[in-house]
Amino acid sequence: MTTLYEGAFAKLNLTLDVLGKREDGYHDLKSVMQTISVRDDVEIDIGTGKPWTLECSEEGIPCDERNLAWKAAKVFFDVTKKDPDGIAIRITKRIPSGAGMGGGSADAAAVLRALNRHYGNPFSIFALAELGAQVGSDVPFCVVCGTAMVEGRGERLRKLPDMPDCVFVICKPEFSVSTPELYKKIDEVAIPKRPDNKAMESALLAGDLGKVCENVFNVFDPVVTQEHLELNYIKSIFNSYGAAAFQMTGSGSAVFAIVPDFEFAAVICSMLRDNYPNVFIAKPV
């Protein structure tokens, strides 16, 4: 039996625009995504000689074929026609669920990277990302990691220059948002403001953190904030204690801030922790 280890890194959406509904029922998106140092840990035993199993440190996460990590393993072995002779997947969760931080997708991506490495890299990283598109919309980006422009339903990726050095503070409130319900709502409202993805790309090319912060925007944020005003409270703390930008990530409900250094981040965390146990400090990776 062989045990593989892989980190599963969370993602943030620096920008997120919904361009319209497709014929297949999905939506076309355009988003600049960034991986951050908040991570789950994934372990895979290969050659257990037993039926597949999956364990997760967090209650309420499905531990069967519904889990994206399980699906990723199945897709990998179906495509490569290899037989692992039984696998056991263990996930230590740190990325909160229902946050818009891509936790399940990150776990799936970690499984794909670990299996690809173990079997001698039959796929390039971008071919592996294409494989990930069969598992979930955020999986391709979570395979590649770093900073990227993501389009389509997540399957079209273009690497961008690394995010300038900064510190993120992420706060996940108690509530979560139903992604399908949110897409339904966004289809029914006029979107008054959209992110300027070209300006964000230019800011990254220039390595200009100030310009990056000016262009952080997510079209879902106003829709969710309208129904969950406590997001305004979290943002007001970010704003009061030196954040250069703050915005919801993905379909929520986590909100992140970009701050210049760890000292600012530590103060913000101390202000939020009494009410919000899920507060994280992270770096871009």
Second form
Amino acid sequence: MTTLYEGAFAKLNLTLDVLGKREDGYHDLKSVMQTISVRDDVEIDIGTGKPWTLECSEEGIPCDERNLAWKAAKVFFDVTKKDPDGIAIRITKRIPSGAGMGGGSADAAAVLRALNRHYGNPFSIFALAELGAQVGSDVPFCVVCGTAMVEGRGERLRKLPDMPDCVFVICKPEFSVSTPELYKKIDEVAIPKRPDNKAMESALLAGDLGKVCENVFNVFDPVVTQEHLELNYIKSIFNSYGAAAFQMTGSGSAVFAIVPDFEFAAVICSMLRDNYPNVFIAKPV
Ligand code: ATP
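Taking the form predicted on its own as the starting point, write out the structure of the form predicted in complex with adenosine-5'-triphosphate (ATP).
Complete assembly follows, chain above in first position.
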């Protein structure tokens, strides 16, 4: 039996635009995504000689074929036609669920990367990302990691220059947002403001953190904030303690701030910790 170890990195949406609803019911998105150092740990035993199992350190997450990590392993073995003779997956969760930080997708991506490496890299990283699209919309990006422009349902992605050095503070409030309901809402309203993805791309090309911060914007942020004014409280703390940008990630409910260094991050963190157990300081990875 062999055990594989892989880090599963959370993502943030530096920008997120919803371009429209497609005929298949999904929405076309355009988003600059960034992986960060908040991570789950994934371990896979290969060749257990027993039926597949999955354990997860957090309660409430399905530990069977509904888990995205399990689905990813299934897709990998179906496509490669390899027989692992039993696998056991263990996930140590740190990425909060229902946060818009892509926790499940990150675990799935980690499984794909670990299995690909174990079997001698039958897939290039972009072919592996394509395989990930069968598991979930955010999985292709989570396979590739770094900074990327992501389009379509998440299956079209283009690497961008690395995010300039900075520190993120992420705060996940208690409430979660229903992603399908949020999409329904956004279909019913005219979107008053959209991110300028071209300007974000230019800012990244120039390595200009100030311009990156100016262009952080997620179309879902005002929609969710309107219903959960608590997000304004968290943002006011970010704002008062020197954050250069702050915004919700994905469909929420986590909000992140970009700050110049750890000292700013530590102060913001100490201001939020009393009310919010899920506050993280992270670096881009
Ligand atoms: P996203 O940014 O992709 O919207 P999210 O913030 O909604 O992610 P996830 O951590 O991906 O949060 O969890 C969403 C749901 O997916 C959970 O409620 C859980 O039931 C299911 N799920 C399936 N597999 C996993 C996994 N490996 N880790 C966490 N959740 C998982």
